[in-house]
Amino acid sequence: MNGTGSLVGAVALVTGAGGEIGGAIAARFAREGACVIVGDVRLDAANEQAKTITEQGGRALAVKLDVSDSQSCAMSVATACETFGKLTILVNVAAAVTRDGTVETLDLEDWNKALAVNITGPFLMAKFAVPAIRAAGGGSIINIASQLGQIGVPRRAPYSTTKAALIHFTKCLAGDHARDGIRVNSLSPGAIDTARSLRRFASREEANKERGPSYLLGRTGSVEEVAAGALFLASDESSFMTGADLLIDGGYLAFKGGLSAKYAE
């Protein structure tokens, strides 16, 4: 594993972790140093990653991870004690993307999954996280929004609504829990290279090709650069951050301050 080893003696869980950007997130950190807990509701997907952080000399742990879920979320903050003997960072990441349409055409089943994972997700692991954290000394929680949580668009009512609630949330937790140690960070990604965000698109030079003019950059980001702004936000290189987002969207907001359906991710 080659890092600086900025988290060595660290011990994170990152939910979402068998998805691209939780992924990256979580080999990051392993390289760091630090001992990670791979959840995510898919165990398969969960194992792979974890594989693949121990073959490359990491410690890493999979565990199937529901964040809707409040007897889940408790099981894998004591999974972390209980095998690392602590918990220092927590990093939400999992999410829910609902179909496009308005409030006449989405169903309340729709409307309700986009809460349960992206915002009432994240309350239920910081809930369990906390005491962990606390008792460890203090450490790190970050929250993984999006750009689209700044503005409003059209057809994504759920998904960017949460993502907005997130970024609030994190403020309201970093307010309640700095005095534990605990710093509390948002992290927005604007448009990332990923199956996920590929799916509107009929391939990745498509989709680069008609979405790289929207950014200052050109270009859109990769799962990497998001894994490095988390790092930061996990590292004690931003130990004077809490209750901030941090916006790593090659210059998008900045520039044009909204897009279309077909090009937000």
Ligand SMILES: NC(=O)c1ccc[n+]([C@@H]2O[C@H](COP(=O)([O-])OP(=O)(O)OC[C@H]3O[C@@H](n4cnc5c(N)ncnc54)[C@H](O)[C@@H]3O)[C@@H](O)[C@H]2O)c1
Contents of the next structure:
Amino acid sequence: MNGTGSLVGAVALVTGAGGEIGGAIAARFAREGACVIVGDVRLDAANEQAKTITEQGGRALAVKLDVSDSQSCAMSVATACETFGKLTILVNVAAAVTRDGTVETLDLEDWNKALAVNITGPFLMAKFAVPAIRAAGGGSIINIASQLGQIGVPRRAPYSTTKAALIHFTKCLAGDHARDGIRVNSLSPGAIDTARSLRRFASREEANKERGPSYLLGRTGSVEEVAAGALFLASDESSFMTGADLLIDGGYLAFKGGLSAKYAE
Ligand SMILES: NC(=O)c1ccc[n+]([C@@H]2O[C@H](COP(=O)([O-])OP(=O)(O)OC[C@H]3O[C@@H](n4cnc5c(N)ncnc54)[C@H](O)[C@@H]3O)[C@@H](O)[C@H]2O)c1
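Right, the form predicted on its own is done, so what does the form predicted together with this ligand look like?
Whole complex next, starting from this chain.
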């Protein structure tokens, strides 16, 4: 394990770390020397990820965590502090998969599920993590939002609205805790090649063919590219950043619709 990594001495709690982006962040942080709490509502997936990290020489512990449940959030922070002595980094990755639809076709249940996991979750996690991070002398909170938190998206109001709220919550939290030495930033990925984002397509090839041209770089992103951004926000490399949103979207928002020869002159 890396004794000179940029997170040596750090203790990170990553929610949704049984999933693909959260797992990549947890693994990258461990390679940089952090002790990692791998939290997920799917304990088997969290265990699998923690095992992989440990086998690669890192320090990790899996916990069953439901971010929509206050007691579960409190327990995960307490476990981090008891196991590794402190908490210095929180990464809110967990998000609900919600049905597509309009206000006419979606149920209140769909709406409430998105709110409970995507925005109440980060609120609860921050509520219990802030005192612990302050007690450790400061640290970093990272909220994984989305490029879809910055634009309206057809038939995806619950997801898009909660991601927009998460970007705004980040700014409020940053203001409330800057003087505690806690930096708070959001990270907004564009489409990343995970099962979650590929579920709308028959194959990875079809997804790339359809989505690639909308991205200035001609392709969608990888989990490693998101993990690299999270590492930057977690480490001292971003020491003068707080309340910001780091967009890792291959140029999607800068030039929505992609390049077209028609407009190239
Ligand atoms: N994949 C993309 O294209 C993309 C793009 C932009 C933003 N994001 C965001 O990145 C994050 C991770 O996405 P992913 O593609 O890795 O998805 P994923 O489905 O692989 O990971 C999400 C994880 O969250 C967990 N989870 C769900 N509800 C939970 C709860 N109540 N408590 C704790 N854990 C819970 C799931 O079990 C899963 O392991 C999400 O916040 C997503 O909105 C993803």
